[in-house]
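Okay, so here's just one chain, in C-alpha cells, the form predicted on its own.
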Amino acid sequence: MKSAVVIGAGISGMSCAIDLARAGVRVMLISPFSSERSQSVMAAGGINAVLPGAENENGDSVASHMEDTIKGGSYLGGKKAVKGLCENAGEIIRYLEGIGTVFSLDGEGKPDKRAFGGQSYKRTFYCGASTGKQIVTAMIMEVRRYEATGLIDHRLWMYFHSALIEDSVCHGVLLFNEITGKLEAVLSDAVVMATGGQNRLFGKTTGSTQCDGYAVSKLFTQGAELKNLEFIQYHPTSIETTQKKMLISEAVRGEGGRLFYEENGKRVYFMEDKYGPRGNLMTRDVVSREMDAAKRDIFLDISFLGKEEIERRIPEVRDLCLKYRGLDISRESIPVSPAVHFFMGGLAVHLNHETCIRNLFAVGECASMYHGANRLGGNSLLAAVYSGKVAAKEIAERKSENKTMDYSTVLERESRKLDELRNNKSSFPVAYMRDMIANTMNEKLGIVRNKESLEKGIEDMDYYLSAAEKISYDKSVLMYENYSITGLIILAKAIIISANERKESRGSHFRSDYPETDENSAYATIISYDEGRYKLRQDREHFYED
C-alpha cells in the first residue's frame, strides 16, 4: 500500500491527509499538538465561493474571483492556478457542507455571505466569526473517521525535523519525538508540509507561534527553493495583549464597520474620504498602509449595528474585546492597529503543489501559490483546503517508485548533534535569541521598508548567525526550541534578502526609496541556499504558468 506522511494538522494538513486515505493510501499525520490547537482555529472572517447560480443572483461570477484575486495580489498570482482555485470553490463550499461545518444561513434557510475587502461582490461564507473553528471541527470528525481504518495514523508530540533527501528525492522524515527526545525514521513514498507561516519570526502577530518557519528553513538548507518571502501581510484590525495581538476580524468591517481617527474633538473617516464608501473595504495592504500613515490612534466603530445584530452576527468578536480590553462593542469604539497576519511567501511548488525536490510536497500557507503579493480575506481557508486535495489527488494517482534510502549515517549524524547540543553549556539562551530576531524583523520588514533599514537587518542575521553556535541549551524550553533557532535565523535572513532585492512596491511590499509598482516587469523572487550562500533570480515567465 502507498504510504504519506503529512506535517501539520491544520486544515491543509487534514484536508490533504482525508483525501489520501480516501484514495486507499496509508498516512502518517504528524503534529506537536491537537488540530484543536492548530493556527486554522483562529480563521475567522470567512471562505470565498461563487456557487452554480450565483450569476443569477448578484451578477457574481466564477470569472470576477478570479480577476479580484489576481488583482489583490497585484498580478503575481499564477493564472493557472487561481483559476483552478476559484473554479473549484463551490464544490469545496459543498465538501465542507457534507462533512459537518455548519454555515450561517440568511433568511431563506440558505447559507449566507457578507462582503470582504477587494472583493466585487458578497461572496464570503461564513460560521459566525469562527469559521476555522467549525471547518477544524469538521475536519477532525473526518479524520477520526479514517483513524478507525487504521488508514490515518495521527501522532501526537512529535515535529519535523528534517527531509531524508537523495539525489533530489525525497524518501521520508527524520521526526523529534519530544517524549523519548529521540529522533525517529520514517520512509515514505510521498511527504506533505503543512506547516503554516513564519509567525515565530515577527514574535507577536495574530497567529501562532507554533508556525515558527522551522521545516522551511530546513527544507531550504536541503535544495528546496523558496519564492515571494517578501510579501508579509499585515491584517489592519489588531488589538494588542501581553501574549500577541489578538485578530479583529475583517468580519467586523464587512459588517459595515468604520474606521476613523479624532482630530479637533471630531471623527475622521479617513478611509471613506480618500476612498469612497467602500474604503473600509479596500485590501489589507492598502488599509494597513493609509493607517500607518496616519500617524494617530485607529478606531474600528461598530456600535451603531446595536447589541442584538452583533450578538448575531459578530458574537466572537464581541467577546474578544470584552474579555481581552474590557469593551462593550455595542457601546464603545475598539482601538485597532495593524499587525503581521499572513505570509503570501514559502516553499515554491508547482501546479501539483510539488516542490522542486520529487515527492516533497507543500500545502496551505507554507506553499507561495495563489495570492501573489497581496491575498484577499477569505482566499486562505479555501487555498487551504484545495491545495490540500490538489496534493493528495497528485500522490494517490502517482506509481509507486519502489526506492528505498539507508538513512542510518544521516540519523547517527542528527542524533549525535542533538546530543552536543544537549551538552552545550554557553552563554545565550534561545529565548533571547528569539526575542532578538522578533526585534529586527519588525523592525526591519515593516508596512513601510527601505534599503538602509533592510541591510541593517541583514547585518543582523550575519551577527545572529555567528552567536547561534553559542547558544546554550535551555532546559526550561523544548528541546524542539533549542535544535531549531539556527534555522529561523537563515530563514529570516532570506526573507530580508529577497525584500531588499525587490526594488519596487507591490502588493503588501512597500518600499519607501521605491514607492512606484513597476507595471512592465512582474517577476517572482526565487531563493536558493548553496551552502551558506543565498541565491537569487527574478522568475518572470514560470509563475505566470502556475
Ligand SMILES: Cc1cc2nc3c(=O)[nH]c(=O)nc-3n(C[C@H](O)[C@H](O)[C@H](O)COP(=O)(O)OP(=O)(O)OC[C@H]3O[C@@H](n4cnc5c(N)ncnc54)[C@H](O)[C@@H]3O)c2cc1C
Contents of the next structure:
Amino acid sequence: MKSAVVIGAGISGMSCAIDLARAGVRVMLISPFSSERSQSVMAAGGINAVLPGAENENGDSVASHMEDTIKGGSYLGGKKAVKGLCENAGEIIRYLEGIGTVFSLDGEGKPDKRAFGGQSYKRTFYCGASTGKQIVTAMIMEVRRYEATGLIDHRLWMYFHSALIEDSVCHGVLLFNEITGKLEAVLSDAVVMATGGQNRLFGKTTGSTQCDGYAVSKLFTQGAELKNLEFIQYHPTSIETTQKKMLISEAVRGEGGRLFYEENGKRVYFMEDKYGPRGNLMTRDVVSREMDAAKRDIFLDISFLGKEEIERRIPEVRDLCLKYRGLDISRESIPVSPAVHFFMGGLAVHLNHETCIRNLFAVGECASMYHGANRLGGNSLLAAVYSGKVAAKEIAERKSENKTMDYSTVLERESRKLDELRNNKSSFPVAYMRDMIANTMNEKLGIVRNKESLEKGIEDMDYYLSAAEKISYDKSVLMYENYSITGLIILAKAIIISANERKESRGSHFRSDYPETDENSAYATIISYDEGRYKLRQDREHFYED
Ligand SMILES: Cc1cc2nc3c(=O)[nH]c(=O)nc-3n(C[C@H](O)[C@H](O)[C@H](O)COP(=O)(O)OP(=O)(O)OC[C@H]3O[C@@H](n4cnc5c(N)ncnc54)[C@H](O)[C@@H]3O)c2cc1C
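Hand over the structure of the form predicted together with the ligand; the form predicted on its own is what we had up.
Following is the full complex, with the preceding chain placed first.
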C-alpha cells in the first residue's frame, strides 16, 4: 500500500491527509500539538469563492476573483495556479459544507458573504468570526473517521527533524519524539510539508509560535529552493497584548469599520479621504503603509453597527476587545496598529505542489504559489484546502517507485549530534537568541526597509550564526527549541538577503530607497543554499508554473 507522511495538522495538512486517505493512501500525520491548537484555528474573517452556478449572480465571476488575486499580489502570483485556485473555490465551499462546516447564513437561508479587502465583490464566506475554527473542527471529524479505519495515524508530540534525501529524491523523514527524546526514521512514498508560516522569527505576531520556519529552513539546507521570502504581510489591525498581537479581523472593515486618527479634536478618516468610500478595504499592504506613514495613533470604529448586529456578525471580535482591552466596541473605537501576519514566501513548488526534490511536497502557508507580493484576505484558507487537495491527487495518482534508502548512518549521526547538544555546557540561552532574532527582524524588515537596514540585518544574522555554536542546552524548554534555533537564523538571513536583492517596491515589500514598482522586476526571487553560501536567481521563466 502506498504511504505518505504529512508534517503539520492545520487546515492544509488535514486537507491533504483526508484526500490521501480517501484515495486509499496510508498517512502518518505529524504535529507536536493537536489540530485544535494549530494556527488555522485563529482564522477569523472567511474564505473566498464564487459558488458553482452562482457565476454572475451579483456581477461576480471566477474571472473577477482571479483578476483581484493577481492584481492584489502585484502580478507575482502564479497565473496558472491562481486559475486553478479560483476555479475550484466554489467546489471547496461545497466540500467544506459537506464535511460539516456551518457557514453563516443570509436572510434567505443561503451561505452569506462579506466584503474583504482588495476584492471587487462580496465573495468571502464566513462562520461569524471563527471561520478557521469551524473548518478545523469539521476536518478533525474527517481525520478521525480515517483514524478509525487505520488509514490515518495522527501522532502528537512529534517534530520534523530533517528529510531523508538521496540524489534529490525524498524517501522519508527523521522525526523527533519529544516524549522519548529520540529520533525516529519513517520511510514513505511521499512527504508533504504543511508547517505554516514563519511567525516566530518576528516574536510577537498575530499568528502562532508553533510556526517558526524551522522545517522550511532545514529543507533549504537540504537542497529545497525557497521563493519570494521578502514578501511579508503586515495586517493593518491588531491590538498588542503581553503574549502576542491579537488580530482585529478584516471582517470588521468588511462590515463597514472605519479607520481614523484624531487631529485638533476632529476625526480624520485618512483612508477614505485618500482612496474614496472603499478606502478602508484597500489591500493590506496599502492600508498598513498608510497607517505607518500617518505616524499617529490609529483607531477603528464599528460602533455604528449597533450591539445587535455586532453580536450577530462579529461576536468573537467583541469578546476579544472586551477580554484584552476592556473595550465595548458597540460604544468605543479600537486602538489598532499593523502586525506581521502572513508569509507570501516559502518553499518553491511546481503546480502539483512538489518541490525541486522529488516526492517532497509543500502545501498551505509554508509553500509559495498563489499570493504573489501580497495576499488577499480570505484567499489563504482557500489555498490551504486547495493545495492539500492538489498534492494529495498527485501523490495518489503517481506510481509507487518502490525505492528505499539505508538511513542507519544518518540516524546514528543525527542522534549523536542531539546527544552532544544535550551535553553542551556553555551559557548562551536559547530564549535570548530567539529574542535577538526577533528584534533584528522587526527593526530591519519592517513595513518600510532600505539598503542600510537590510545590510545591518544580514550582519546581525552572521553574528548570531557564529554565536549559535555557543548556545547552551536549555532543559526548561522543549528539546525541539534547542535543536531548531540555528535553522531559524539561517532562514532569517535568507529572508533579509531576498529583501535586499529586490531593488523596487512591490506589494508588501516597500523600500524607501526604491519607492517605485519597476516594471522590469516582475520576477520571483528564488534562493538556494550550498554549504553556507546563499545563491539567488530571478525566475522570469515561471519555472515553477510548468
Ligand atoms: C489571526 C489570524 C487570522 C486569520 N484569518 C484568516 C482568514 O479569515 N481567512 C484566510 O483565508 N486566512 C486567514 N489567516 C491565515 C490562515 O489562517 C493561515 O494561512 C492558514 O490557516 C495556514 O494553514 P496551514 O495548514 O498552512 O498552517 P497552520 O494552521 O499554521 O498549521 C501548521 C501545522 O504545522 C505544525 N508544525 C509547525 N512546525 C512543525 C515542525 N517543525 N514539526 C512538526 N509540525 C510542525 C503545527 O503544529 C501545525 O499543526 C489568518 C491567520 C491568522 C494568524
